[in-house]
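Read the single chain below, which is given as structure tokens and is the form predicted on its own.
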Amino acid sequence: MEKQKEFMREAIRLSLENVKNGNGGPFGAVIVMNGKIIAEGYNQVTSQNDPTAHAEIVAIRRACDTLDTFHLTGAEIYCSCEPCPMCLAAIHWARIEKIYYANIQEDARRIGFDDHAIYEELTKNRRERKIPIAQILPKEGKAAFRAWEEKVDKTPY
């Protein structure tokens, strides 16, 4: 428990520097494995004109890249806040076995960081959601997956 603790507490010192430098949000989190910490992130959105640049998903591409995969199996990510749904999806993408966060959604939310809405969104039929979502073209779009599925030497995931 000491060294999640240990853990924790490096992704709020990011989290803390990084208001502190302006380069995003009060975000940061850490990628661990073995015991060590293998990648850190903070958010970046402002300073990076990217709206998917979260400190859990900088941490999980910086630690892909470390360790030249995509699956991060094996890992746990530290993460100053409960992670957003994008973030969350990226966890589940890269194979993280476990999240740790210091603050909830609804601490998040009274600061101005409000995901309940897309939280929301997720849970409506495609018609009822707020961004119009329509099909178009699926016979053709087919096409790279049939490629995909032929494909004798893909790597997948």
Contents of the next structure:
Protein chains: 2
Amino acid sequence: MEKQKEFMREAIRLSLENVKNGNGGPFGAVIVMNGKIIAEGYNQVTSQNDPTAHAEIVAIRRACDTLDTFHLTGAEIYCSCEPCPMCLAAIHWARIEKIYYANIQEDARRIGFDDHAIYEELTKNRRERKIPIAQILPKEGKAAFRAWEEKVDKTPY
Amino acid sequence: MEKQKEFMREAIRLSLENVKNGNGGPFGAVIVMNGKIIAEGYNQVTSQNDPTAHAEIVAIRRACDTLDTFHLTGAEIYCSCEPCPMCLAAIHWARIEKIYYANIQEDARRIGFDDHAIYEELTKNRRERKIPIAQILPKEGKAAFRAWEEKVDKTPY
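Provide the structure of the form predicted in complex with a further copy of the same chain, given the form predicted on its own shown above.
Below, the chain from earlier opens the complete complex, with every other chain and molecule after it.
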């Protein structure tokens, strides 16, 4: 458990430093593989003008860049706060195998980050969502899916 | 409705071209503001070694970069396929106000992209999730949140 605490303290250090530096929200994350930190990330939403630049997303992109891969099988992520739905889904796509977090959603909500509202939104039927969502041209949309199925030299992920 | 079809046809065109070019999965997206396309995106997961480089995320990052902002209030997104949870949450964070899609989750599942499984995962209690998730150092984690609350010159988002 000492090793895990050490990695989490680094994620927490990044989150605190990020507030001081004014890069973005109070969030940090580190990705660990084989007992070593392979990438770090901190929230850069406002400084990079990128609403997707959450600490976890930044760390995942850096880890993949470093390892030259699009899957982080065998990796763990240490997040200073419980991942929002965007980051949790990204962790799935990246095939990270374990998540540690310090703060929880409710803590984040108290300081103005309402991840919880997005979690709720994702469980709703399409018709009940806050952001209206509508289907158009479903038949024409199929063309790329057919092409994907038929493609012989594709890289699945 | 003709305008909407035109924008969706562009998203579909990107998705099909992406399969032909071998950049990544069969997905495209365009972001529209004031009746004009301001950014386009296509899936680049495998070509960029970035599991977060879904069409919608790429389009959001480009739109924000172009407009020099981290909020796309007033924008619509046209996705060749219904957004996965990562992208749907990103659309929320970006404050996009309307979503159009052509293919649905079930279509994506049939060709090997199981967004639906991630949607299900997000609705589960922490203990029932496929990727184990554990809390450590909650007290130490609070430091950055306190610093954020006390920071006078912060940029909220």
